[in-house]
Structure formats: structure tokens, C-alpha cells
Amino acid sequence: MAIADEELTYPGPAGSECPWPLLEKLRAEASVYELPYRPGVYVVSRYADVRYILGNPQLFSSGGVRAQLSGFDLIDVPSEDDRVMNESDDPAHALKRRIGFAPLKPGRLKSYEPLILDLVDELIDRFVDDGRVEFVNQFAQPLPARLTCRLMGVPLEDEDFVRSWGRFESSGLAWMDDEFKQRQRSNSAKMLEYLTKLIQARHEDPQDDVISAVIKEQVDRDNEFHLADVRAQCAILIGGGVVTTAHFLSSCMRMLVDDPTQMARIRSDFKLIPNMLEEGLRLEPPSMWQPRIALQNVEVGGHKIPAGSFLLMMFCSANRDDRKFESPTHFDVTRKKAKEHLSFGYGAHFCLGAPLARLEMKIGFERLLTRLDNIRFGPNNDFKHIPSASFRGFHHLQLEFDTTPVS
């Protein structure tokens, strides 16, 4: 079937504000749909099909897929070994993932809790007496950026630099204009130069930080220091969780404030916060989709896909598929199996930073809801999202609240 041209505004920044009607129509009428303006590129919108692609990396490759899709690579990558882990296939992917996992092991993750709590309270302290906050720029963005700086050993004065690293389009670069691409490539070169100097300094003088841990893991594995490999893994650790966590914190807060019934349930039982976060991720994934390449002729959802085709796995659509979730557009903090969303991926490429993101968001909401009462929308909210081909997050979110005693 054909979708009217005027409906095909997503993926792409033009349709990022409200892609839901189009995605609903695709799920119902054309669940695997070849874009007429991009032959060989298929939008995959149903839960079962997206999970099938994610669960079969032997059929669907991640190797260099974003650069191939856009015809534009942010950096010159000499070999598969030097790609970031989410741009690699096994066996290289498995080796990279082992290095990247070094700072995210359960024992080390537990040790981050006091730091996260301090950072959260420090940010709340800055606005708590005002009775109002612009949530995006005063809390949601600085929290993951500052945590990343502290964990990675990046000077706090470089927080803005870390934030800008996380804003890079990757999957969606194919839908951005040439000026945007060139600007992003220039920024990427500056960031890689910065990261190279930082890694070399840590190699010469190790510290108690994530970069030093990644270097140690890589050297223990290979018996020699490989700068490009360490840099690739540190780049994804720095950039991967900053912007996505920031976007989700704001989206989830908006959903809570918008639904007093769900807010009351959370306030009456903080044990619901982890499930609330999963439900929020299901409805508003900060990273809306990811691509893969078909390695051979294959069938997806009853549709024949030629080898070499690109498949855009719409997490944002799969998570709202009524074949998987009952009343899928309803925000329900008590939803059973909310954690089965695909916003963190699935299978071999499941998001490595998911445990840290969950911990960070859990502590963040516990403290916000402990210290701020009667949270409500402030004036001048338009609830507009950033123009992006793949990310979803607010420009700003004005909130007002009553202050409760610190506990």
C-alpha cells in the first residue's frame, strides 16, 4: 500500500513533534514499509518484527550502518576494530562490550549511589527556594552531564562540552541537511581531539575514574595499549547516556505532572518508581529508532527484504503496539511487564548503560518527589520537542511547586 506523501514526515525533523498518527497507521496497514523517497529503506513498526530484528544479529548488521545510511561518517574510522560498540558486529562487538562493561559492573555501580544522590540534591538546592524551575536546563540536562564528568574524570568546567557531545544525531543524520552534517563533523573532530588528550593523560597517570578503568580492561585484554579502541568505547560511554537521560527525565516528569492519579500513586509508594520509569520509557523513548542492514535476503513480518536493505526499527512505535501492550497509549505506573519495552534495545546490543541510567533516574525522582510537593506546570509551556530525526525531548519545561522539608 502507499502512504500519502504529506503523511511521510517521520522519520525526520519535520515529523518529530507528533509522529504517533503516522506510526499507528503504519502498524495497522503497512507494518514493514519501504520509503518511496528512499528505495531500499524500510520502516518497521510492530513490536514482534522489531524484536525479531534485534534478536537476530546474524541476519541484521550494525556494522557502520549509520554512516552507510547517511552516506556520511562523522569521523574517519580506519577499521572495524576502531568503531564504537553499537556500530560493530560480533566478534568485535563482544570484545568492545567487555571493555565498556568495566565501569558498569554491579559492584562498581553500587558505589556510584552516594555521588548520584549528592549531585541530585545539589541541583535541587539551587532552585528549591524559588518555588519554580525550568526543569530541562536546571535539572534534566545538568544531572547526567555532571555525573558523566565525575565518573569519566572530565573537569566539571567542561560540562557544556559533554552536553554537546551527547546531542549528536547518529541514526538520524541521514535526514539532516548538509550544513548540519558538516557542523556536526567539525564538532566531532574537536571532541575526539579533546578525548584523545584525556585518554593519553590517564594512560600515563591512571586515576580512580571510568577512563582509567576502560584503559586497564583494554590493556589486560590485548597486552598493549590501543588508543583508538579505548577512545571509541569512551566516546559512546560519554555521549550515549547524556542526552537520552536528560530527554527522558523531562518527558517522564511531564507525564507525571499531567496525570494527578499516577502522581498520587507514586507519592504513596516510592517502590513504584522503577516501574514508572519503565512505563515512561515505553511511551516516550528518548532515542526513537535505530537502523540495521539486512545481510541476506530475508523475510520480516511477511515482507521480503533484499540483502543490503536498511531497516529502521521504530522503538517508539513498537512500544505502542496493541498486539503487545493493552491500552498502549495510556500511562500506567502499575503496568505489568512495562519493562518489556524496547527503548533500551534487546539482545546482544541491549543498552550497556541501562543499569546506570535506571539508577540515576530512580534516585533523581525519589529526591524530587521527596523535596518538592504539589508539582504543577508553570506558565509559558508550549511542550514543543527539539527538531530531531531520532531524539525526542523538550526544549524547556516550566514547573512550579511547594517546598517540603529536607529529609
Ligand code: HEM
Second form
Amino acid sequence: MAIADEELTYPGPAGSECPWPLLEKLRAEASVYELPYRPGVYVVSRYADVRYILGNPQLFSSGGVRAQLSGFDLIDVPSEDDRVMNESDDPAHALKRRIGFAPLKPGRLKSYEPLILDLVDELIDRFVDDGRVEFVNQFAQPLPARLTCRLMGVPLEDEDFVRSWGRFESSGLAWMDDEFKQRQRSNSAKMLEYLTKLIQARHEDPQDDVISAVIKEQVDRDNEFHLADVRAQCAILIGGGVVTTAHFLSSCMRMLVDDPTQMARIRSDFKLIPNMLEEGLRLEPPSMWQPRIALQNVEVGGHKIPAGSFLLMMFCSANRDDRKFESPTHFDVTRKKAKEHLSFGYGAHFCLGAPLARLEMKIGFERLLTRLDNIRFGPNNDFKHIPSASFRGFHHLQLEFDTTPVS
Ligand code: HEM
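Condition change, the form predicted on its own to the form predicted in complex with the named molecule:
Up next: the whole complex, starting with the chain shown before.
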């Protein structure tokens, strides 16, 4: 099937505002599509095919995939130990994942609830009397950044630094210009330096925080401290959750405010909030796609893929595949099986932070909807998304509301 060059704007910042018509066309007519301008790179757009790739890591590797796809190393990775878990394959991946999981175990997660509640209420306190809020900068971005700082043991005055950490393009770097790449490389160096100091301090003087928990887990496993491994896993625990959660909070709020019927359903039963989040994630994944490399000649959706090819798994398209979801573009907070979306990935690399993100977003919406009534769009919203190759989120979202008594 021929797709005109000018139509092929996604992946890439140029097409990030509205990739949906192109993705629909690909799903219908060219579900595994080799990009003419990047031979050997295939866009995979149907649900069954994306899930097949995610479910077969022995055929489709994550090993160093993002640097290989962009031909650009953000950081030097001198050894396998220095790789972050989502850039490794098993068995190394499983070992790294285990040390990253320590601070996110269900028991520990439960203990974070009071902190999350405090952070959410503190942010709402700052704007609740104004009757309006610029939601992206006053709530959606600071919440995950502050939570990450508090959990990791990063000083709160470095919140802005942590926020910038999350603004990384790693999967989509190939589609960004040279200036962006160089800026990102120098930011990476600063972050690694910062993290190195913090980890060394925690190694000498452990605290009740995530960095200390990761160090303990790594030392228990290997009987000696290995800075590079700890640093890589802490880097993704920080970077993985800040921008994704922030983008999604705003996207989900926009969908809800835009649809009074769904808003009324949620307001009448807060128990629907977790399903609303899954349904929102299905329609507006903050991380739109992720890459893999074929380890051998393989077939995907009936297409022959040579070994060494890159496969771009379009979660954003898979989630709107009508072979899987009925009326896929409809936002329905009561949709059954909404949770089967692929926005957190699937299988071996399934998002390690998903339970934390779900908890944080649930508490966030519960408190917002309790304390803000009649939420509506404010003036001057352009609903423009950031120009990114792989992330999706708003620059700004102006809201107005009536205040309800605190409860
Ligand atoms: C709405 C919020 C989030 C979304 C949509 C999201 C999305 C994803 C996706 C799609 C993957 C799989 C990547 C792949 O298969 O290549 C992933 C992996 C990961 N995420 Fe998240 N994430 C979110 C929040 C978080 C948070 C809060 C954290 C940290 C606390 C986190 C940490 C991680 C880690 C460590 C991995 C790598 C897992 C592995 O490779 O085994 N994420 N995330």
C-alpha cells in the first residue's frame, strides 16, 4: 500500500498533534509498515501484533534498542551492568528489575498513601480559592515530580531538575533535531553526576527512601556495592514516572471535562475512578510507542521481518484497534476490559511503576473531584500537545471551577 510521504508524519513531532487518521489507515491497510525513509524500521499498528511482540522477548530484544534506533548514545554505557532495565534482556533484565521492584512492593506502596494524599491536598490548597487553575503547571507536573523527590530522597528544592529529567525523548530521539539531541546529552551528563553524588551519600548513610532500598537490594544480591547498576535503575525510577504521569493527568482531565455524561458518572460513583484511568490510558497513552529489535528472521502479522529490523510498537494505535475494542474512539468510563490497553506495555517489561502511578492518579482525581465542583474549561485553551516523537501531553490546560467545602 502506498502512503504519500506527506502523510507519514508520525512518529515524529510534526505529526504528534493528531496522529490518529494516519494510524487508522495503517491498521486497515498496512498493519506492519516499513518506513520508506528508514528501511529496516517497521511501524506495527494492530493490537494483536503489538501484544505478540511484547509477549515474546526471546524474539524481540530491548537490548540497547533506543540508542541503536537513534544512532545516538545519550550516555556512555561501558558495560551491561550500566544499562537500565528497560534496555536489557533477560536474564540480566530480571535481576535489575528485582532491585528496582524493592521500593514498589505492594506493602511499601500502601505506606505511601498518606504522603500522596498530603501532596495532592497541598497542591490543591494553593489554587482552590482562585476558582481557576492552569492544571498542567499547577497540578499535573508538580505532583509526580514532588512524589518522586519525596520517595527517592531527592531534596524538594531540586524539583525542577527532576521535572526536566522526565522530559527526555529516548525512544523517539531519531526524530528530533541535532540541537535537541546535544542538549539532551548534556542534560544526561548533569543528571548522572547529580545521581552519583546522591547515591554515594545514601550508600554511606542509608535513609528510609527508595535510593537506599535499591542500594540494599543490589548489595544483598551481589555482596558488594555497584554504583553503575544502582544508578541506572534509580534513573529510570525517577525519569520513568515523572513525565508520563504528568502528561496523563492532564489528558485524562481534558477528556473528563469534555464529556459531561462521563463526568456525571464518575461524580456519582468514585469507585469508577480506577476504570476511568484505564479507559483514559487506552485512548491517550502518554508514552505512545516503544521499540524492539528482531533477533532473528520472524513473521509479524503475516509479514516477514528480517533479523536486525526495528519494530515500533504503536500502543496508541493498538488501543484503538476495533478488532480488540468496540467503538474504540469512544471514552466510556464503564468500559469492560479497558485495562487490557497496552499503555503500560505487557509481559516482561510491563511498567514497574504502574501500581504507583495508578495509586497516585486515583488519589489525585478523588481529591480534585471532591474539592472542585463544576469543573469547566477556562478561556484561552488551544489544547495543543507538546511536539514530541513519542510522548503525548499538553502544554497548558486552563480550568475553572466552583469550590466545594473540604471533606
Ligand atoms: C501513567 C504513567 C506511566 C506510563 C504510561 C508508563 C509507561 C511505561 C511503559 C509503556 C513501559 C514499558 C516499556 C517497554 O516495554 O519497552 C514502562 C516501563 C517502565 N516504567 Fe513506566 N509508566 C508510567 C509510570 C511509571 C512510574 C511512576 C514509574 C516509577 C516509579 C515507572 C517506571 C518504569 C520502569 C522502571 C519501567 C521498566 C520496566 C522493565 O523494563 O522491566 N513508570 N512504563
